[in-house]
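In the block that follows, a single chain appears as structure tokens, in the form predicted on its own.
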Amino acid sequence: MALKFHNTLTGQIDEFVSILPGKVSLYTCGPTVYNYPHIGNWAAYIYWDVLVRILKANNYDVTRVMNITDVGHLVSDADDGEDKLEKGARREGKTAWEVAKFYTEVFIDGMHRLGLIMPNEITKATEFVTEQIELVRKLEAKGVTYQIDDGIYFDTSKFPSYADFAHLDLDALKAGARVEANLQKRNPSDFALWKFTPAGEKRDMEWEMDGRMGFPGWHIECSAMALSILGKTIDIHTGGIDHIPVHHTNEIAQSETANGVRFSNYWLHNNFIKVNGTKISKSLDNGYTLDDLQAKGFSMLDFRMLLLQGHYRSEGNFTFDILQSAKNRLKNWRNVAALRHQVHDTLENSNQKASDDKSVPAYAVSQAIIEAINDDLGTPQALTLIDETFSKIANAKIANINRSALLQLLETIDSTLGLQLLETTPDVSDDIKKTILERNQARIQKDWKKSDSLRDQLAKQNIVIRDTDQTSIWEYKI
């Protein structure tokens, strides 16, 4: 099956076709850094890595790049309000740039807790601020800018595609203008390209632009830093369905009115969770953080198992109740990963085809789950099909699984997915195996006193036995 998304861009599905064969370059706008992230903004990283991981298993090499705003990004999005770093700056005591530096590792840490494929480049917004200034003036050369007292803004009049990409209904935004804060703005639509710190006024952060200080708008930023490496036209653009009206929609309007060529061919957008069935706020305290989650005994493997078995572009639900079924999911796929310890390739299964009634058709479904992930990265329709193969596995005969197939399927789903099923279920060291041993001669021998000590034994060390018709299975306790 051919790759296809959902392309905000046509509003469809549409196939995948990269500008370069075989290469993608892909965006990915990343986390303003002045607070912890909480489980709804890592949801979006965790999509976007099975964007990255299907790519890969089309045979796509991948460049990535993923911002870390620093700077600029305001409280409000009609440019009014304070910076989110100075605002975190006043609240911490420290210095904007401190903030930015704590919450920045605290967020790097993050993805690396999470397994997550790291881009090729994280970029920070306050390391591009000579490409934002020279693609301001670039604007400026082209008549789209104007200058008010607080910055120098883009005419959205002179980009008379602006409401195309979210479908805007501009004469309603000029219908509420005089509700609008800044009435020196020419249209409610228009966005701060730079902002010029306020007179009397000494920001952490600040630049000079024409003999002013002051500090880059938001939307500059991503759209300096992807154009800067990635070029003037890139493959794939991601971000959360809130970026579409406002973040999305100006980087689109400066960077092709920049360049006068598309800036990127296939937008996706991830829609939210909420937690308990409401929106997460700080109201409310449901912004679980990571360590929130392994402070009650979960771990992001089960966090990760939560959010694939839902669509990325629908509505999300986080409760501890799923997040436990999700941890039980994860389970129980881990103990049928660990029967490739238990199992050996014979020449009776090596010679089994998939469609004999006897094997398990283990090398059909790794292709099965591509494609179902192919299909608009489809982890629901993967998960089921993972979970209808693991059933019949861990009912089948130990002597009809086949071991490489097994493997195979395992590696699918670790590269596609990124659970770490490999990585997770080490084999038991040789003195459980001669346990195990003993507890089979003493059932054979119907010493069950032996048999149940040697048992306890086991579950002592985090062993569970199963016992089959054949033989013995073992499986992880927790």
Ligand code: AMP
Second form
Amino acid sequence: MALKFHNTLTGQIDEFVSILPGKVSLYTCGPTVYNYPHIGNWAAYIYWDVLVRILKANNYDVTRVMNITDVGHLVSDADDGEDKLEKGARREGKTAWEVAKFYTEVFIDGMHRLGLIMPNEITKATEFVTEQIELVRKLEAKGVTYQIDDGIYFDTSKFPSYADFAHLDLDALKAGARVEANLQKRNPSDFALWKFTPAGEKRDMEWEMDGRMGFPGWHIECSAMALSILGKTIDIHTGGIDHIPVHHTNEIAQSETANGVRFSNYWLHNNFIKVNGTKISKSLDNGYTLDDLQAKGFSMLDFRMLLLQGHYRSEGNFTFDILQSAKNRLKNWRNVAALRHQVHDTLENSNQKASDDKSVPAYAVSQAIIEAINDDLGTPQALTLIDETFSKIANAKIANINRSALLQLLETIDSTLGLQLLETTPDVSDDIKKTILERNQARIQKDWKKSDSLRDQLAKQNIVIRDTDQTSIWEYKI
Ligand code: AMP
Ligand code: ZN
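Shown: the form predicted on its own; wanted: the form predicted together with the named molecule:
The next block holds the full complex; its first chain is the one shown before.
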């Protein structure tokens, strides 16, 4: 089945066709590095990790750029309020540069902790200021900008399809324009390409343009970085649903005006995660960080499992109870993964077994998982398929487990969902194997005392024995 995504540009599920066969250019709007990312922020990057994984599973060579917004993202998301970086600097008594460096490192460390596939390039907005100024110049030359006291603005009335992407009602926007909004703006939707440092002030981060100091607008950063590395038209652009009406609408307006071609063929947006059914907010202090989850005994993979249980386009909910059930599900899956170490060599992989109807899992399951994810990142459906298959495996006679099909299935799950089932389920040591054999022997001889004491000894080493009709299976305790 073909790869399909919900494309915000068309408002429907579209089959994915790349510009160049076998290649995908992908731009992900990255974090603003002024604070610790919370689980809602991370949700977005975990979903886009699955996107990268499924593109790779479909044999695409993916070139991905993700930016780091280290300047110019104002508190209001529009063009007023303080720069989030400068605000962070005041809060911490540091310079904006120090704040940016610190939280960029926190973010990249978090990406590693979560096992996210690293983008080919992680670009900092502050390292692309020349490209941003060039893009502003290009727009000026096209006559779509104007200068007012606090900066250079894009005149959105010069881009006739401005309202289309987010289905904006520009008349309502005009009527509802806030009284205190910048009166010099020609249209309420006009946005700053470049802002001037206010007279008499000095910012930590500022650059010279036309003899005045200033800094780029948040939107021009993404357009300039995508354009300089990936080209005028890219295959896929991702972000959160909050980006649709302002940030991405503005990226499209300025990129398409500058280049005269479509900016991105597919636009994917993730929905938001709530915590205990409530919006994540500073005042509620419910924006948990990765460290908060770890402090409560949860792993990064437990958190990934929680997110995969939901669909990226549906509003998600996080509670510690849901995280606990995701953890339990992962634990059960690991014990199925560990069965690969316990399938008897004499029976494994024989042709007779592979074609036997009792043999589990079927080779076709791996393909079915890929197809579920191909269908607009259908991770909940993929997880249901895995549950069904794993429960068949867990209930099967060990002799009916097809080791090579199980290995293929685990590899598919790990490569598409990043759950690291193979990596986290090592075989037990030779000593433990010996103890298990001794215990089996004691059971055969009905020496219950010895069998129980060996069972206790194994439990101390985090191994639990599950006795079935034919054999004893070991499992990880935690
Ligand atoms: P920021 O660093 O504030 O620019 O946000 C980084 C990303 O996190 C953006 O793409 C947002 O769309 C996304 N985001 C913020 N809050 C949430 C949330 N509660 N759930 C999912 N994504 C979120
Ligand atoms: Zn962006």
